[in-house]
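What follows is one chain in structure tokens, specifically the form predicted on its own.
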Amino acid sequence: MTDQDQKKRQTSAWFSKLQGRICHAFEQLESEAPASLYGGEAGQFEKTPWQRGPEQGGGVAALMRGRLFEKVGVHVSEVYGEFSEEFRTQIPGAGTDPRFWAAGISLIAHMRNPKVPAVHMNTRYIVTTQDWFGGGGDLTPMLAEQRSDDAPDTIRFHASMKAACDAHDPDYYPKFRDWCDRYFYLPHREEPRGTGGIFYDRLNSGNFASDFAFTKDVGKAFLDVYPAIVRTRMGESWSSDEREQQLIQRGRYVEFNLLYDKGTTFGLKTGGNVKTILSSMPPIVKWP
């Protein structure tokens, strides 16, 4: 086994392990949600293996439609093959050799309670003639009074992401926070999608072990902070007006994912699973 093969095996195994840990944590929250606010049975993840094609890898889609989590997908994939001619020029290292390998985890949670923020997290490892890590996590509060830098959930989420960054490089957090703010922005509305977090791409410091350790810490930080935020908020009741705000704000999420998200484009142009790629779409949305 080559050194590169070992890197592929290690990263893919980690993403699968993280998927299991996150699904378990979210199912616990489903069970803990107060019956007075959330009727019905607690949801559970349905895991569905899928194949990209013969000898091209695949993944495992995990989707839950619950009482607290109105819709959440936690998906892992390991895919390989060749980029199309139109796409290979856009990917580092693919211009002279179109072959690629990619593995990662991608998560988006849409909550029933408007006071519980939606959240996104993904981390990935990509190999062409070059190799690199990418990913991050960002928070999207649904209510106007929660969408500020000094809102408690935003402070808590950013503190967790900062701690993960600072453990590896003090320059990471300011750089990756700014990158997140610029990336998750809707220019046609001149507004951010949420209250940010961190975003990074094409991370290759020359030290695979260090970059991989950082990527794992981003996943661990998310696993610590988001369930804590949900537990703080899930016992709060909400009004019909707040639900209306939530459904309108979700429309912004749809607009970003379909118009600007590079992960959506990458998945669709590399023969990914359309069902898992578009599971990021909220279950109910309004454009009044």
Contents of the next structure:
2 protein chains.
Amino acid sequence: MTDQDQKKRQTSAWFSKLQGRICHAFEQLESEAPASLYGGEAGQFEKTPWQRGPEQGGGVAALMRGRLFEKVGVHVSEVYGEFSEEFRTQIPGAGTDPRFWAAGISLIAHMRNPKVPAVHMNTRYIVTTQDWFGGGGDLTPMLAEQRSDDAPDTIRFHASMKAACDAHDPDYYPKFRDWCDRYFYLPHREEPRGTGGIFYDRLNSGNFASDFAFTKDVGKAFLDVYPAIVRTRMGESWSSDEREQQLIQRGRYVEFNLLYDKGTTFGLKTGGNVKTILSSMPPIVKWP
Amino acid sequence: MTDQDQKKRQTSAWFSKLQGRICHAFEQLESEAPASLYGGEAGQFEKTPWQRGPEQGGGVAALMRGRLFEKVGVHVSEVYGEFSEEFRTQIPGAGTDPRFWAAGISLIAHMRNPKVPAVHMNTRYIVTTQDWFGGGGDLTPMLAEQRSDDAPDTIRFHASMKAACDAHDPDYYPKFRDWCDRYFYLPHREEPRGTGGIFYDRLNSGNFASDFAFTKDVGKAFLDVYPAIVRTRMGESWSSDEREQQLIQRGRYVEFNLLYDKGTTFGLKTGGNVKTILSSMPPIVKWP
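Next up, the form predicted in complex with another copy of the chain, please; the one we just looked at was the form predicted on its own.
After this comes the whole thing, all chains and molecules, with the earlier chain placed first.
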């Protein structure tokens, strides 16, 4: 096995392992959620393996429609093949050789309780004639009073992401936080999508082990902080007016993902797994 | 007044007149809708004038949130100015002189009753160093059994559009019907948005009077056929399962408008009136 094959095997194995841990943590929360606020049975993840095509890889989509987690997808994939002519020039290292390999984990959670923020996390490892890591995690509180830098959930989320960053490079957090703010922004609304987090791409410091360790730490930080935020908030009741605010705020999520998100539009326009990509859409949305 | 100014005045006046007639017809239907199926008061249009900026024109947004018409926008605009560097090369006749003038009417109706199809209609007149008409109308039935070429509402809608076309040129209907089918298509779903209608653009036969008459006939055909379809269907009751199907089908509408529709994406990315553009979003949508 080549050195590069080893890296592929390690990263792909990590994304799968992280998927398992996150699904477990989320199912745990599902079962702990107070019955007084959340009717019905606790949900469980349905895992659906899919193939991209012969010799092109595939993935495992894990989707839960629960009582606390109204809709959450935690997907892993490992795909490979050749970029089309159109995309070769757009992807680093693919101009001379169109072959690629990519693995990653992608998560979006839409919660029933408008007081529990929605969240997104995604990390990936991509190999062309170059190789790099990318990803991040960001929080999207639904209620106006929570959508500020100094709201408690936001402070907590950022602190966790900062700690993961600081353990590797003091420049990471300020740089990746700013990148996140610029990326998750709706210019037509002049609004940020949420209250940020971190976003990084094309990370290759020259030291694979260290970059991989950082990417693992981002996943672990997410696994540490988001369930903690959910556990803090899930016992709070909500009004129908707050639910309404949430459904409207979700519309911004849809607008961002379909108008601007590179992962979504790239995936949909290049024959990605449509069902998996669009499983990130909120379960119910209003544009009143 | 120059000849070109006359054309602008006539077209803009027509779009406003058509807006008035359509709003009147829709309010009439709102008031006729049977109370046994549609609770609450009959809706009325709220008309909101808006300005694009100093010396840049504006429009009148007419929006009704009713009991039969769950959400319907019938908007007119007359805007002018200069295209940005970026768009000059993309718009016919704007390469040498960036000034433009554009007027039009744009309508999308989302109905409460899943048995009543949603509908879209838009016609416009655009002037750069060239000038042309564009537009069309198309039907989007919500229930699977209505989404075929030989469903009654679809046959009726097409017959009306065909008559408007045939009165001007026997080639129009087949050409504009095909154009509509190609345009309102979701490649990622491999699904048409609806059951078609007509779509045309850059229409300039060399005879303004005739092209304008055709564009007026498209508007009149719409005003003739869509209220008739609504009147036929609005007395039919529906099940919660059919309502669910409708809310899911609306998600395709959102996907199309944000991923592919040139009017929407162009408008949002070039400083259009965001509120008016996004008033076409369905009031409530599900991605279960």
